[in-house]
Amino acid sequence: MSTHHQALFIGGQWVKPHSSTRFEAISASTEDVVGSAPEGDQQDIDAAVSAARRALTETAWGTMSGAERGECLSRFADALEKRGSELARTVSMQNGMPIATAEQLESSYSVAVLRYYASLAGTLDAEESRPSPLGFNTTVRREPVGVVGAIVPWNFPVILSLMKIGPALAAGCSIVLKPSPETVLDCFIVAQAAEEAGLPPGVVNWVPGGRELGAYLVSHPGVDKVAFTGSTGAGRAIAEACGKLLRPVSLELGGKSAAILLDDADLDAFIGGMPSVSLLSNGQACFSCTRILVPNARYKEVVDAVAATASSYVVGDALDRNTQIGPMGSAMHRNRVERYIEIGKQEARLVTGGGRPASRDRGWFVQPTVFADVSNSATIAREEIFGPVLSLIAYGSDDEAIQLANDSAFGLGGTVWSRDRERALRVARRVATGTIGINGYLPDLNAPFGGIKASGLGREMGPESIAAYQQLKSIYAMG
């Protein structure tokens, strides 16, 4: 059954789009059309930004306390939770995310994000009084930055949206989101939940569109702050535009993270963690550890185990609960991944995978692929492939492993594997990255998430993320 949407959610209402152009939603597993939705244009962005501005100045949202905003977020979470199964299935169908992963992350984890910020909103102090060493008193206010323009990609469309919506609304901002054309159906489900929750009109607005529309939103004169998740190349262009406008921007970009297996690592534990650490959602996760650093003394053992495990994964329809590796998010993206695999065949030793599964004649599938004898200077070790392609790199000492991990343009994720937690922690402290896990990896709701170097600017998650949606004002009381 296909779903065809006719209206956009702007200003708390379902409104007719200005353009007659539409996006088709294609199943990554079958290549069938599974729905369609309107493509927004510049007039729709104008309307959404105006609605977001009115929400701050003409509705109760602009005068609500943090506790009242928290109640709105709680209702939003409740309404979204009721749609969890529909949401997970819709995402899985569009971008190929295995359904079990979609249920865990795009559904359950997304609801948890909203609930986290609902609880945090009521604890925010708008003002604090500071006695000045100059003899007077200063009031420091934290005020919402205003209208936020947010752009989210196709790989985790729901959770990446709510990682912006949650802190923005907790801080008292309003927001205009531009979802990706590749996953256009899920945002309508989230909008329906926002409508049911009774959020004031214009607090959250959705306008689907392509890159050009995203650029228009970024530079729109009515936008006060930009929040973006996507590729490093697009992030650089957005940073340049915001720099010229002196507009605050947060960027969550790409990665090429390393999993460091120390010589005492529990190999069974790493093999068990591979689906979430290195191949989450078919390798289409920005923090995936696709560089696996292995001590020389255990290199053959690890190569054999990783290759055997990767080749054993069930590749299939994302909606099939037996599937462990689903398809790539689009035909274009599959072609990109395959180009990197061909480069890898010239740079390293292919030990498993390297093509399309013979059992799948439809869908954008790529076999889980493992390369051994990879140099850290190889293209497949330097550039983000964003697919089920792993590079195994040998090292001699802990110091060399850290040097190899840090020898990257990126710095988003990473893991360290050891039976000695204190030793692993010592290594983790020396890895140049924004986040890192020991014997596993899972972003924590209560801790900042983000990268350094080419992996981005700013942080999402945790209480720290709210600061990105606030501005400070100092009031000097001198008499």
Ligand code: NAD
The other form holds:
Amino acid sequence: MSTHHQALFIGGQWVKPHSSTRFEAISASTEDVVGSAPEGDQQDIDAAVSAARRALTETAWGTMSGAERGECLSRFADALEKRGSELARTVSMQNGMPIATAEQLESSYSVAVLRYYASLAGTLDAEESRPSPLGFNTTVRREPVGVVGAIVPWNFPVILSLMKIGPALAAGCSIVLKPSPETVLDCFIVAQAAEEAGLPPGVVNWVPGGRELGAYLVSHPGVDKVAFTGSTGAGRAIAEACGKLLRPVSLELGGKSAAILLDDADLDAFIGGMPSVSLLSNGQACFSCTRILVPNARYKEVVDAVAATASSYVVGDALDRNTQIGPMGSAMHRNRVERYIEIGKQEARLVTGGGRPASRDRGWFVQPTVFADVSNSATIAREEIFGPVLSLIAYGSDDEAIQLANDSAFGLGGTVWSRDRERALRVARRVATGTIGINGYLPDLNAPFGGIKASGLGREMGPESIAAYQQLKSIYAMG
Ligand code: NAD
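Show the form predicted together with this ligand, please, the one above being the form predicted alone.
Then the entire complex follows, led off by the chain already shown.
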């Protein structure tokens, strides 16, 4: 069954797009057309930004209490939950994410994010009254920053949108989202949920488009803040545009995270965690630990176990519940991953994978691929591949493992594996990243998520992310 959308959700209504250009949604597993949607243009962005402004100045949204905004977010979460399985299937079809992962992260986790920010919204109204050492009283207010322009990639299109919508709406902002052309269908389901929740018109708007439209949104004079998730290259261009405009921006960018297996690591636990830690959604996750740092004394044991496990994974249609590794998100992206695999063959020892699975003649599949004897200075250890390609790197001491983990342009995630939690914690504290897991990895709703260095600026999730959607105002009461 394919779905063909005709209208864009702007200003609380389904409106006719200005252009007749359309995006086709292609199944990553079968290469069949599974739907289509209008491609937004600059006039659609103009309309969406105006609607978002009016939501702040002309609708009840601008004067609602935090608790009332929380109720809107709760209704939105309920409406989204009803559409959970449709949402998961739609994402899985488009970008190849195994269906169980889509159900867990794109559906359930997304609903949980909205509920989390719904619960925080009621706590945000308080003004702080501070006695000044200068003899008067100052009121410190946290006001919504205004209209947010948000841009998301194709790999986790729903959750990455809601990680922006949740805190932005809790803070009292309105938002215009620009989804990626590769995953253009899911945003219509989220928009239907927003419509059912009865959010005031213009609070959330979606205009799908490519990078030029994204750049137009970033620099739009009606946008007060930009929230971006995507590649480091695009992040730099967006940061530059926002720098010129002195426009606040948060950036969630690429990664090349390391899994540090200490010499007392429970190898079975790591092997069991590999699908979520190193190969989540076929390796198309920003925090994937695709560098695996292994002590010399256990190197052969780990290489053998990782290679045997990777070669045992069921590669197949993302909608098939037996599938462990689905296809890459687009033909272009598969070509990119294959280029890295060819580079890897020159730089290191290929122990499994390295090509396309013989069993699939359609779909953008690559075999789970493991390279051993990888130098941390190799291209495959330095650049983000964004596919099921793992590099095993040997080390001598814990200090060397930390040095190798930190010797990266990126600083997003990481994991430490040890039977001794205190020892793992000591190592985790010294790893230069925004997040790190011990014996597993799952971004916590209630804690800031994000990266340092080339992995980005700012944080999403946790109560901290609300600050990115607020501005501070001090009122000096002199008399
Ligand atoms: P991408 O940067 O090519 O595109 C991301 C989005 O930005 C798309 O909607 C695209 O149309 C838009 N875009 C691209 N260039 C732009 C520009 N100059 N101005 C405005 N908009 C622009 O990334 P991608 O290939 O779609 O996604 C994969 C990347 O996203 C990986 O690098 C991955 O690590 C990163 N990512 C990071 C996180 C995180 O939380 N840190 C999460 C998921 C994905």
